[in-house]
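First, one chain by itself: the form predicted on its own, in structure tokens.
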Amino acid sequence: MNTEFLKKAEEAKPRLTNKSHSLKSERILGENESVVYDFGMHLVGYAKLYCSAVGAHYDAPALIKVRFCETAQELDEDTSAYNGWISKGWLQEEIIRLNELPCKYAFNRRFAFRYIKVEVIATSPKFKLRVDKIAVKSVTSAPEKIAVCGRNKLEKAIDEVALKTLSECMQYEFEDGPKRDMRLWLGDLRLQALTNYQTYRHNDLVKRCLYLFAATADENGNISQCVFTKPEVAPDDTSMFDYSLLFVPTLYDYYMTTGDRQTVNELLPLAEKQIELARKQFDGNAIRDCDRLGWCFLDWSLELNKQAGAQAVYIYAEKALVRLLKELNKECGEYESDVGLKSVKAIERFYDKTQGLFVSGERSQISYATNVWFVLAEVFSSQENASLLERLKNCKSAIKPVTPYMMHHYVQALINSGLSDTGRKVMCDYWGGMVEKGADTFWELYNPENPNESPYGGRAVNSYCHAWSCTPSYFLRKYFAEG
């Protein structure tokens, strides 16, 4: 660990503020009976449930369930038959003992919510449970509101959520989500700190996110996928090819931002190191392909190769030390030259010039995630790189994003070769089509053909506010803020 970055990190760490809520209710409930409570919008934070007895003094404790959810969907979710493979400990759910009454009970854990629903399991003939109020602290580290972005309803619709999911996931580090994980990732953190720069400007947190990977980075060098930072600060065991790489061009992106040449003159070695060490992956100028499960992220698809995405991440990453390079004026040439080889090998190995598009793995599959890469990698024109995405669009057995991540580099790489007002339509069908199903924050997870689809094998897990998401306010402000 190395403690000069962590005291770094710590000494950006912020302040959350915290708001409160309540809900009086005096909803009397007897045995298996329980009641729904909707605070109107999604908050992430700390409920006291305040309750009282019903008829002849209680002679037994009251047991109760509460369930806390995002979505109304989420209410009907059957818990108990929840076997999926990220762990059970994640469900938003406590069962509790209400020993004396009156009484008022803090729940100790921090919760992400918009709905309480709270369902009495047992107390005795002779009484009943009243639940008088919840009142609720909601934390964020999020400045106040800002105002909301858009030509037209549907668009200052989506920038409404999206801002919202970003001030839920600024907590005291930009977290994935806060129901789930609540913890700092990569290739979610490139993502919030863009949306930041165009919105909160909380430029600090940012600054923190960049210390805590570099203080966690092992022996080596490498950069974990994802830190800790309860109870103390570790680095997660396992490390992603893509999500190392994009240390260089989030750091290249908060110089840019803030012009902080003492941060990055710090960091600067260690960005250098995840091209180096990435370079492992090469049989000289070509990358290998890996059977290891998650090596790779590009996207949720546990069908998708992610060879030739990788290598055109690589090339993405490098290009950005490059840019980082020459704006510190530093020397780049080794860096340029690498860039030149690794993009002419890329277009030899993977483009299909029959099919006018990158294919993958031994089978030659052929993915948005891949392509959609190579057009941010910039390995040809933005003129070339229009026609393959039409192509691609034309492709039927291309394998589709599922995740808003994905979804956000399609609509940049449209952006970044013309096709501005097919981004701002992708835009809004996709993001547009979460708030059409109610979406108080955007989700982990969301294909409109399957709106209900899980990864992990029921939805009562999946995260339905999650940093990735947060994009179209970046969209929205740095690109369609006229016309």
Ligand code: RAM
The other form holds:
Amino acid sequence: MNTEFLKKAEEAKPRLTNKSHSLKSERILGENESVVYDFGMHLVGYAKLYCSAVGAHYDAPALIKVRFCETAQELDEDTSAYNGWISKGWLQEEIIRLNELPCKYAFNRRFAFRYIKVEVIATSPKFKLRVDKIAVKSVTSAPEKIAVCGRNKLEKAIDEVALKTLSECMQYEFEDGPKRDMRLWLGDLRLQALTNYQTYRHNDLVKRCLYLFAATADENGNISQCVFTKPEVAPDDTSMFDYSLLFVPTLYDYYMTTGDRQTVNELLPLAEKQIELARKQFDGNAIRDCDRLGWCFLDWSLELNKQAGAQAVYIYAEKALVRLLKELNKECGEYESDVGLKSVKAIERFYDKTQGLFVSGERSQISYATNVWFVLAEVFSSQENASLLERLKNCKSAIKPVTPYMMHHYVQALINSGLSDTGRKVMCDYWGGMVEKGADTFWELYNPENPNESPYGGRAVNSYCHAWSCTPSYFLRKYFAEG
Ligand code: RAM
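The form predicted together with alpha-L-rhamnopyranose is what I want next, because the block you gave corresponds to the form predicted on its own; please supply it.
Once more the chain from above appears, this time first in line as the rest of the complex follows.
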């Protein structure tokens, strides 16, 4: 652990502000009866239940089950059927005994929710239970309010939900999702930072997160995919090819926004290190494939082959490094020539001239992920990229995005290729689809063709307020502000 960097991260730790919310109720619940409380908006915070016994003197503890749900659909989810590979521990439900009544029961876990469902499992024939009040203290490190933007009702609604999504994920760090995993991931951070620069401008929070990643890099300088901060700061023991590399453009964006030369000078060697380490994955100038799940992320589609997309992310990151070095008036010749070689090789190895699309892996798989990242990597001109994106749209077999993370990159690729209007429409259709389905905050996974999409083996653990889906607020301000 680099203690100097850790100290800098801790110095930039924000204060959380909190707000009180409460709901009163008269409902009296007998065994197997339940009630749902709707707070009318998504909240991240700490809840207290005020309960009392109704009837004769209570002669047994009341046994209740309390569920916290981010969306109305989640209320209908049969959580007992969830058997996926991500821990059941994330399910937001508790079975508790109220030993004395009346009582005030405070949950010590922080929850993310709009709805709270209270179900009585057992009382006794002598008494029933009344939940008199639920009080919630919600928390965030986002500054108060940002004016909503957009040229029509739908865009304004999308912006409002996106702003709320980002602010709910702004805690002591930029969390990926306040329901799960509640921690700092690099891919999410990059998009949160971009959106933050256009909205809340809490730039010290970005700085803190950059230092947290830097402090926890391993002895070779490799940056982990995510960082835990409780009980103390620690890196995850795994890294992903693309996420480590994305440290570079995240640092570049931070510098271009803040001009904070001191931070950037301190973190620059680590940015260079990510490029150096990523080179180990190459045979000459072409990247090797790898079948370990999660070696490179790109998107949460389990059938996606990551080989070619990984090379595109490498080129994208190395170009960001070249730009950053130029900004700092530092030598960048070696990176420039390397990125040239890797780009030529990428076209030779992965570009299928007949189809006019990039293909990946042994089976020459076509996907949005691969092609979009090559557009972002700018191995072709913007005009050529525009035609490539047109061919991609018409390619029926192309694997489509399943997360707002991948959709963000698709919209960005359209904008960069001079197809802003299409980008805006794609954004409105995709994020607007979630708004139409009642989203108060945007989701981790959204596949309009499959409402049950989940890479985890069940959507009960999906997060419905997820950092990487906040970027319409970035697009609307940066590219679509006028007109
Ligand atoms: C999910 C996390 C996070 C993402 C990783 C790759 O489990 O919630 O958002 O960055 O996957």
